[in-house]
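Presented as structure tokens, the chain that follows is alone, the form predicted on its own.
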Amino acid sequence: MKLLEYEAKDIFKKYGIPVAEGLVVKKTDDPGINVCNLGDEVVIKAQVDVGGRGKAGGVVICSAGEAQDRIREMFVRDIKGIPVETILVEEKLPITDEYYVSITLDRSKKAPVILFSAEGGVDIEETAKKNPDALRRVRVSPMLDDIPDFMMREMLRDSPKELSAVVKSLYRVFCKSDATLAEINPLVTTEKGVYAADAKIIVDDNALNRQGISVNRDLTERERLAEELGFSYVELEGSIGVIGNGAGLTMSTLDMIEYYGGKAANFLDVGGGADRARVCSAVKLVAGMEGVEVIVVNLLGGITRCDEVAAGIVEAGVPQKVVVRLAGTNEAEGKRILSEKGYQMLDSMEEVVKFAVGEVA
């Protein structure tokens, strides 16, 4: 889950890294908030879960008199869609340089790795693209509390060298928060000395608890129903949904469907042993999503038993057209009970496939 900006800096704050002097405004608040001890000049930053929200005028350089009218103005609009419902007013840093430092999951190593740059700011992304070696990495074993000096040295290089402190305590908060991603963009350097200007925090999903985390945010609705009902669910952006039984069975669903030039709208595995309430559930969910206009079931009968999944199915009631692909315990009562409710129903996962992919097509 992404934590928002002033949540993250809170964070920061405990571990020792330096962040401006600033205040939390909700859209509940007293609009006559005083700003001025923050100096001549602030920051207007709407918190909202979005990239890129300076571009979309989600960040706002104002005086201090200014102030209360800017925040007025960025509580009636919306950031990519998103409403603001939280702003927060920093002091205007006097920023001499930018640099980019984030703390990531390399997956392929199972090791934490570092992502350094002296160029950092809102196009970081694109520098990455034009100038590769601009993007320093360094891996830190997983076995370490700490980052070696020597690595310090070898990816900082040149840049200052009171950067060191906190790219440490910034590896502190993304181990000690459970954290997948842990970013500052820009890290600046000032005359009164160096600043996380932005931050940014992504904690595993399987940590919230630990992390005193009760409510998944980034959950859609269905997705945090799909949580309630056990399923392992990921909403995706095509027209055909996806339902199956093991996590190997249902990607190689949505692989397929990808092969034969169809749009999976999501994955949805039911787990072994589904009955027919839980494949009722399922079905009501994925018919549920905006845009799916037809749902593949592939299921394999082994503790699931066939004519339980059917039962399921035709309980449902769905208005798309669900094709079936069943196969295992009492497969035959599955498919006559299926048969006689005049669902499609065929052999293989290829040609359930093959048939989604030509209705929609």
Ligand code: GDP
Second form
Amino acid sequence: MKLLEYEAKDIFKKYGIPVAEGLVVKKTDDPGINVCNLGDEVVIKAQVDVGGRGKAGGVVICSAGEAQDRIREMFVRDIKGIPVETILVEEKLPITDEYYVSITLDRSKKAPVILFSAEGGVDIEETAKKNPDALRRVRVSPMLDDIPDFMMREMLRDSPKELSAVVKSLYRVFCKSDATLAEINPLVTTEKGVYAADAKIIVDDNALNRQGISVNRDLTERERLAEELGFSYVELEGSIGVIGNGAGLTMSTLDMIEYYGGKAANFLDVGGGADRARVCSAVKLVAGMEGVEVIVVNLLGGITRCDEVAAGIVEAGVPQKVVVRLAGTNEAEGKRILSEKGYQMLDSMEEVVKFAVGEVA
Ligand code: GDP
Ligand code: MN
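Write the structure block of the form predicted in complex with guanosine-5'-diphosphate (GDP) for the protein whose form predicted on its own appears above.
Whole complex next, starting from this chain.
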């Protein structure tokens, strides 16, 4: 789950990473907020989870006198379609230089990797494309809980060595927050020292409980419901709903849909031994997503019984066409139940996928 800038900065503070003095303002707060103690000039920052927020008008620098008007304006507009509910007002830092640092996982090497650039700021994506050498990569052994000095020197080269302490602290943030990404862009130098002018943390969804986060804000309502019901469920952008049992079968169904030129709207793994009630709620859940035109059910009956599955599909009675491939335990009975109610039941995965892709073409 992605943390907002002010939440990530709260964590930074705990780990000794300097951030600007700031105030968090909610839309529902008293609009007569006093920002005078932040200095003559302030930065008004929309707390929305979008890339390129500054360029989209989500970061405004103004005098303390103008701040109230700018805050009011920011609350009534949206940034790239996302309404602004929270604003962070900060003292304006007198920035001399902007750097980029992020820590993420290099999955192929099974190790954290630090990315650093002396050309930080809002154009980092451009820099990464046009001048990839400007982005330095240093892999850290997962056995280390601190970054050794020689690595820091290799990474920073002629950039100020004062940045080192922040990068080291960011590494602790990354580890202790169960983060899949911890990023500072820009990491800035000022006459008063080094600061994290922006902050981004993505917490591993599997670690939310340990991090004391009870609700995953990044999930849609349906994804949250699926989680409560114990289904693995993910929403995508196409028009074919997918239900399978087991991650392997479900993923290969997705691949095959892609192969035949279709696009999945979502996919749900009902897991092993799903009974009628579970199948029924799975079908309803998948069908309930906007844009689902046809549903592919691809299940292998082992401990899952095909007759139970068939009964669950019939019970769900969703308006979309449901094409089914069932094989295994009680297959004949399952087939009978489905065909009695007019459901398409085909013998192979390839056939159901082709049928579904043909339906939406
Ligand atoms: P983003 O667009 O969401 O990445 O927003 P940032 O928080 O990174 O801000 C975008 C840009 O605004 C930064 O790269 C800085 O150039 C500028 N900026 C942000 N905060 C300050 C500040 O305190 N002082 C100054 N001078 N510039 C700032
Ligand atoms: Mn930024």
